[in-house]
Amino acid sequence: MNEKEKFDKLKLEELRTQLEFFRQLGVDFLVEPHRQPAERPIDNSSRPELISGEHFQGSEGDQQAEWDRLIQKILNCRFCPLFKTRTQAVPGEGNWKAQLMFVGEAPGRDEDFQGRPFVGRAGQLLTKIIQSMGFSREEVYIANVIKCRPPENRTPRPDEIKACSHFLLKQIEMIRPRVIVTLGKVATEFLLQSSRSMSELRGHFGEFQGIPVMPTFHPAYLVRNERNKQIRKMVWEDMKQVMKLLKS
């Protein structure tokens, strides 16, 4: 065998991993990948009220400048103890004019020492939803409430997320998404403000300063549950919503 003929039956097994995956997520069509540009311009004529209630003025220049210095005072944070027992922190990975948001909870070991969110088997199988529903990781958004790993992966606590929270806050007010998508229930109760299961919320779009957000369950869980393919085919129902209202 020749390495072109070596190399074509890699892909050919990369391809039938993929459908594999595709099949056990219920996929029931294949999506044709996402044609819009990367980036789309910001029209804050037609935004809702931003959170601070101040729009995001200026040149396109300024813009990425006040998105940069955002992204700075993340790396050097020092409001809560986690700071302390982070490797760095991890502001967040993606297009910052995005029409599409994912929100988790808390960066963990492989993000902590990457610096990236969602980069261990929980965010493999994220970006495989993520291309499932025809985007790239570089066209959406990604990030955490909280942008410092807890010890051991614990629980963010409530003075955690009370100091840290703003600054998602801030992200969400300069990406202005059209659709927030929350990995799992400490996102979806930070954003929804609800106590409610994820049983209960996913599946069914909230709304966070006009915004509509679609709760479902975190990859993590999905990962804990592999082999149960029902809990998949319901993240995947939550994602064609998704897909939905991005197409309206």
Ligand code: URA
Contents of the next structure:
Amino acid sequence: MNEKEKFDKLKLEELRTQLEFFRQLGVDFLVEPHRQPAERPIDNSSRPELISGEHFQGSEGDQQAEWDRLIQKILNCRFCPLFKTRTQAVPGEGNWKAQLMFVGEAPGRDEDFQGRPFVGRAGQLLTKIIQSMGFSREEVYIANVIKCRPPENRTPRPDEIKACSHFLLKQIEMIRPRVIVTLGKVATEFLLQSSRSMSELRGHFGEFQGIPVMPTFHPAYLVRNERNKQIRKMVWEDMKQVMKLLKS
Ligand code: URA
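Now show me the form predicted in complex with uracil (URA), since the one above was the form predicted on its own.
Let's see the whole complex now, leading with the same chain.
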């Protein structure tokens, strides 16, 4: 076998693995990658209700500067004691003009080391879900309710959420996504202000300040229950609804 044949075989193997994963997820069709314009024009008519009521009206450059300032504030934040135990804060990642935003709970160990959201095992699964939807990680925005890792990955405390969540709210206000997907209970409870179970809430759009919110199971839950095809299917059903809404 020559070098080219070896390379093709390797690529084919990679593709087979990827397709097998999609099959396990319950993906029953493949989506062409979205061609989202890099610069999404601001459309006042479809603007969701603003979170602070004082929407920023500046030029493109001013908006970028404001976004950069927000990220710097997160990186330097000392509003709660978690700054003492973090390696670094994890503001979020992706396109801050994205149509689709994912919100998780808090950075874990890998995220705390790398300064990037959802890069551990659960993150790799989230990346595959995003790709199955026809997007890349760079095209969507991925953030968490709180920006610093709670010790031992414990659930964030209400006082930590209170101290930190204004950063997420500002991110949502600036991104103004068309849809938000909340991953797991903490993000869902925070944005939908509902204490109903994830099984009850998933699969139905809720709303946050005029923005449709689709709650779904946290990818870490999928990782913990990797043999449970039913849970994967439910997540894929939820994502299909999101894709449908984005196409409308
Ligand atoms: N779990 C989360 O909720 N967020 C991350 O960034 C990683 C794991």
